[in-house]
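Let's start with one chain on its own, the form predicted alone, as C-alpha cells.
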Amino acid sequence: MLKYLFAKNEDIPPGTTAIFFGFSSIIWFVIGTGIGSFNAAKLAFPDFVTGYEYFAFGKMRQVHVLAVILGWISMAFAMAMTYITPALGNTRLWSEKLGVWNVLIWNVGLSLALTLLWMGISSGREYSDIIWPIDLAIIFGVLFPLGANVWMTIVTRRTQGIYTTNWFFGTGIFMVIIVFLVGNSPEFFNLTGLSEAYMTWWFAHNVLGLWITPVAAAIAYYTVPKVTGNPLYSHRIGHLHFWSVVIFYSTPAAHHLMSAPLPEWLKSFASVEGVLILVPAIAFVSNLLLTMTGKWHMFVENVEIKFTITGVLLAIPLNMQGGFQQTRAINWYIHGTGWIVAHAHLALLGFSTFLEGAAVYYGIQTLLRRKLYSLTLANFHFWFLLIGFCTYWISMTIAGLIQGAGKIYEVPYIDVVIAEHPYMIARWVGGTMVFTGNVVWLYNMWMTARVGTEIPVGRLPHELAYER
C-alpha cells in the first residue's frame, strides 16, 4: 500500500483500492467476531476472565459492535463501491490515489477509535459511542472521500443511464453522512435528556435503514445478474425499491422509545412507517428471486450466488420481524429483551453479511484474476457462517421470549437468568462458529492472492455464465 500513497494516479493499477478495502474488511470481520465470541463466552460462563478491567463486558461490547459495523460491513461496502461503480460505468475509479489514502485513514482512524473505546473514552450513547472529534474525522476523512470517489466515477461514466446499484451507492453515502452529522448532534451541541435519547436512536436506526440495508441490497442487484448472466427482472421494481427505502425506511425511529414521553403522534407515525418497510422489502426480494429464473442450479454450484441468495432470503424474516416489532401491540412485550439482539444480528450478521461476503469473494477473484484457492474452504466458510448465525439467532430469539415473559409476569430476575442460560451457551457456540469460519475465509482469500491459479480472459464466473 505504501508505495501507492505518493504515486501518480495513472501509475496505480485499477482495482487497487477495492483489493485493499476487501482484505481490510475481512480482517476487521475476524477481529469483530472474535471479540463477539469472547463477549458471548462471558455471558455464557460468568466466571470467564474476571478481574481485568479491560476485559469487562461493558468495555468490549461496543468495540465488537463498531468493529463489525464500521470495519467489516462499511469497508466491504467501500470495496464493492470502488469496484462495482467503475465496472457499471465502463471506466476507471475516479481516483485510485484518493482511494488508497481512504483505506489507510479508515484503518488507522478506526483502530484509534476502538482503542479509545476500549480505554473507556466514550460518548456513552449506544451505537454512536465514538467521541465527537473522531465522528468528525469519520465524516470528513472517511465518508466524504469515499463519496467523492463514487460520485465522480458516476459523473465521468462512459455508459448511458445509471443502473439501480449506483443509485443506491451514491445516495447511500450521502444519506449516511447526513445520519452522522444529525445523529451526533447531542454531542456536537450538548443536547441532553429526551432530546439526546431520541437523536441517539434516530442515529442507530438510520445507520441500518439508510446505509446498511440499501447498500447491501445494491450489491445483490449487481452480483446476481452479473454472475448468472440473466438481466435484472425489472428495473421499475428496482426503482420502486429505491424510492420506497428513501420514503419509508427513514423512519422517525421513535419506535425505539415507545415508553418514553415522546409525542404520541410521533410514535404512531414511526410504527406505521415501520410496517411500510415491507414495500421495499417485497420489491427487493421478488426482483432478485425472479432474476434467478432458469439459473437456480447456481445456488448450489456457485459460491457468490450461494451467499447472495441466502442473504436475499434472510431479508424476508428480517423485514417481517422488523416491521411488526415496531408496532405497539408487539413492542411492549419484546422491548429490551434478547429478541432485539437477535433481530439486530439478523440484519447485520445475516442479511447484510451474506450479501457483502458475495461481493468480496467475487471482487477479489475478479480484480486479481485468480481462481479461488479452495472451493472446499469457501463452502466450509458458508456453512459455518450460516449454521453459526442460525444457532445464534434462534437461541437469542428464544432467550428474548423468556425475558419478555419474565418481565410481564414479574418473575424474579435470577430465575429468568437461570432459564435463559442454556441459550446463552448456544449463543456462544453459534458466534464461535462464525468466528472460526471467518478465520478460514481470511486464509482462503490470502492464499487466493498468493498462489491462486491465474484466470485467462473469458473464464471468470460471470463470463462462464454466458456460455451456459
Given for the second form:
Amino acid sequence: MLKYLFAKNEDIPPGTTAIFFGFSSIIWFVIGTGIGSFNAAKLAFPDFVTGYEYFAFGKMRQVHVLAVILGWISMAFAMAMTYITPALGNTRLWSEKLGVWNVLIWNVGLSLALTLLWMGISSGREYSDIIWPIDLAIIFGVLFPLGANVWMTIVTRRTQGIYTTNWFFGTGIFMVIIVFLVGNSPEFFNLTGLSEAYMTWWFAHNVLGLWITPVAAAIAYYTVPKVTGNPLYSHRIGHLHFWSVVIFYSTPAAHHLMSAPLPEWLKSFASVEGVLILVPAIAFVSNLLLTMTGKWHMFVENVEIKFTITGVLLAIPLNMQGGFQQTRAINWYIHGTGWIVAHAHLALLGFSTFLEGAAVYYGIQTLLRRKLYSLTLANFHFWFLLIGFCTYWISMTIAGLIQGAGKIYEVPYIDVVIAEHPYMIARWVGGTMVFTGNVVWLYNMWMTARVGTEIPVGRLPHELAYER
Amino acid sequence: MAFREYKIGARMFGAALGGSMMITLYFPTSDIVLVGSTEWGLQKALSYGRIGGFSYEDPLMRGEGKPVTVTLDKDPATNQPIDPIHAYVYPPGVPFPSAINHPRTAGKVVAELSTTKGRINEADHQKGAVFVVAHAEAGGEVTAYIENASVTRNWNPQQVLDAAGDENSAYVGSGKIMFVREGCWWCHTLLPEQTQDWQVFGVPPRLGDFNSESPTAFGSDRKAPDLLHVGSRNSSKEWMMMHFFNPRLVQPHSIMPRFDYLWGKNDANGKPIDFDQWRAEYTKYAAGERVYPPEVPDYAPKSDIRYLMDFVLSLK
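Can I get the form predicted in complex with the partner chain as well, since the one above is the form predicted alone?
Below is the whole assembly, all chains and molecules, this chain first.
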C-alpha cells in the first residue's frame, strides 16, 4: 500500500482503493464483532475477565458499536462506492491516489478514535460519542475526500444517465456530511439541555436513515441486476424510493425520545413521519424482489444473490418493526428495552450487513479478477451469520418483552435481570457465531486473493463455476 | 451532467432536505429555547459545571475543572447561622456553565432575574465565584434564579470551601464526568418514562429540567434501574460503597461490573489497596469457603469513587 501513496495517480492500478477498503472493512468486522461477543459474555457472566479497567463493560460497549458502524459498514460502503461508481460510469475512479490516502487516514483515524473511546474519553452522547476534534477530522479527512471521489467520478462518467445506485451514493455521502456537521454542533458550540438531547438522536436517526439504509439499498440496486442479468424492475419505483427517503426518513428523529419531555407536537409529527418510512421500504423491497423474476434459483446457487436477497427479505421485518414500534401505542411498552437492541441489530447486522457482504464478495472477485476461493466456506459464513444473527435477534426480542412486562407490572428490577439471564447467554452464543463466521470469511477472502482461480478476460466472476 | 432533469432534481433535493431541516431543526430548537429553567435545572447546571463529557479543561476526563457543591449552615463571610443552603463553588479558573455565560439559555425570566437581582454578569471565572439558587416573584409566580454570592454576599471561593469542610463538600460535577467516562449510562438511564415506570423510578423530568446541561446522558438501552432519583430511594453510603466495589456483595444476581479500580492505589489512610488479595478472598467467599466477604476499603477523599458517589447521591 505504501508504495501507492506517493505514486502518480495514473500508475496506480484501477480498483486499488476499493480492494484496500474491502479488506479493511472485513478486518474491522472481525474486530467489531469480536468485541461485541466479548461484551455479550460480560452481560451474561459479569465476572468474566474482571479487575481490568480496560475490559470493563462500560468502556468497551461503544467501541463495538462504532467499530462496526464506522469500520465495517462505512468502509464496506466506501469499497462499494469506489468500484461501483466507476463501473456504472464506464470510467475509472476520479483519483485512486486520493482514495489510497482516504483508506490510510480512515484506518489510522478510526483506530485513534476507538482507542480514546476505549479509555472513556467520550462526549457522552450515544452514537456521536466520538469527541469533537475527531469528528471534525472524520468530516474533513475521511468523508469529504470520499465524497469528492464519488461526485467527481459521477461528473466525469462516460455514460449518459445516472443509474439509481449512483443517485444514492452521491446524495448519501453528501447527507452524511451534513448530518455529522449538524449532529455534532452541540459539541462544537456547547449547546445544552433538551436541544443537546434532541440533536443526539437527530444524529443517530439520520446516520441510519440518510447514510446506512439508502447506501445499503443502493448496493442491492447494483448487485441484483448485475449478477442475475435481469434489468431493474422499475426505475419509477426507484425514484419513489429515493425521494421518499429524502423526505420521510429525514424527519422522524424525535421518535427516539418518545418518553422524554420534548414538545408534544414534535413527538406526534415524528411518529407520523416514522410510519411513512414504510413508503421507501416497500418501494425498495418490491422493486428488488420483482427484479429477481425468473432467476430465483440463484438465491440458492449464487453467494452474492443469497446474501443480497436475505438482506432484502430482512428489510421486511425491519421496517414493519421500525414503522410501528415508535408509535405511542407500542412505544411505551418496548421503549428502552432489549427489543430496541434487537431491532438495531436487525438493521445493521441483518438487513445492511448482508447487502454489504455481497458487495465485498463480488467486488473483491471482480477487482482482483479471481474466483472466490471456496463456496463451502462462503456458505459456512452465510449460515453462521444468519443463524447467529437470528439467535441474537430472537433472544433479545424476548428479553425486551420481558423487560417491558417488568416495567408495566412494576416487578422489582433484579427479578427482571434474573429472568433475562438465559437470553443473555443466547445472545452471547449468537454473537460468537457471527464472529466465528467472520474469521472464516477473512480467511476465504485472503485465500481468494492469493490462490483463487484467475478469471479470464471478458468474463464476470459469477459466470464461472465454484471449484471448492 | 447535461440533462435538464438533473438541474431540476438537484433543486428539488435542496428544497426537500432544506424543508426537512427547517421542520426538524429550526422549529424544535426555537421552541425549546423558550423554556425557562426549573429550580432543579439550575441546581444541576450549577453543580455540573460547563460540560459533562470531553472538554478542553478536562481532556483526559479526570474530573478536573469542575465546581464543588457545598452545604452551608453558617454564612462564611459573617459567621452568622443561616438556613442550610447549597452553594456552588467555582475556584479561580473553573469555567462557568452556559447558564452563567449565556444567561438566556436558562429562559427569559430566569435570565432577567439572574442578571438584575443575581448580578451573575459580574462574575469572572478567572477570579472564581460562588453561586446559590435564590427565589423571587416575577409575573405572579415564584421563580428560581441564580445569585452570584461572591458579589451579593461577599463570599469568596476558598472561604466557602474552608467553612464547609470536606464532609459538607460534594464533587458532583467531577462525578458526572466519572458517570460518563465509566459508561454507567450504557446500562442505567436518567429518564423515568412518562408512561408507566415513574411509579417505581420517580417523576419523569420536565421540559425545564435540563437547560444548560450537556450531555444529558439520558441513556437508551436500559439494562438496570433508572437512576434519576436513586438518591431518594437509597442514600446509604455504606451500601453504595459495597455495591460499587463488587455489586455481588449486596446483590448476588446483579450483572453490574465491579468498579473497584475507581478506588485508585491507596485507601483513605494512604495505605496501598491489595486488590489481588481482595479478589482471591472474595472468590473463596463466593465459593462458600469463607463465612464473611473481605472488608471493602474506605476510599481516599479525592478519588474517582468519591466523585462518583457524590454524583450518584446527588440524584434526588
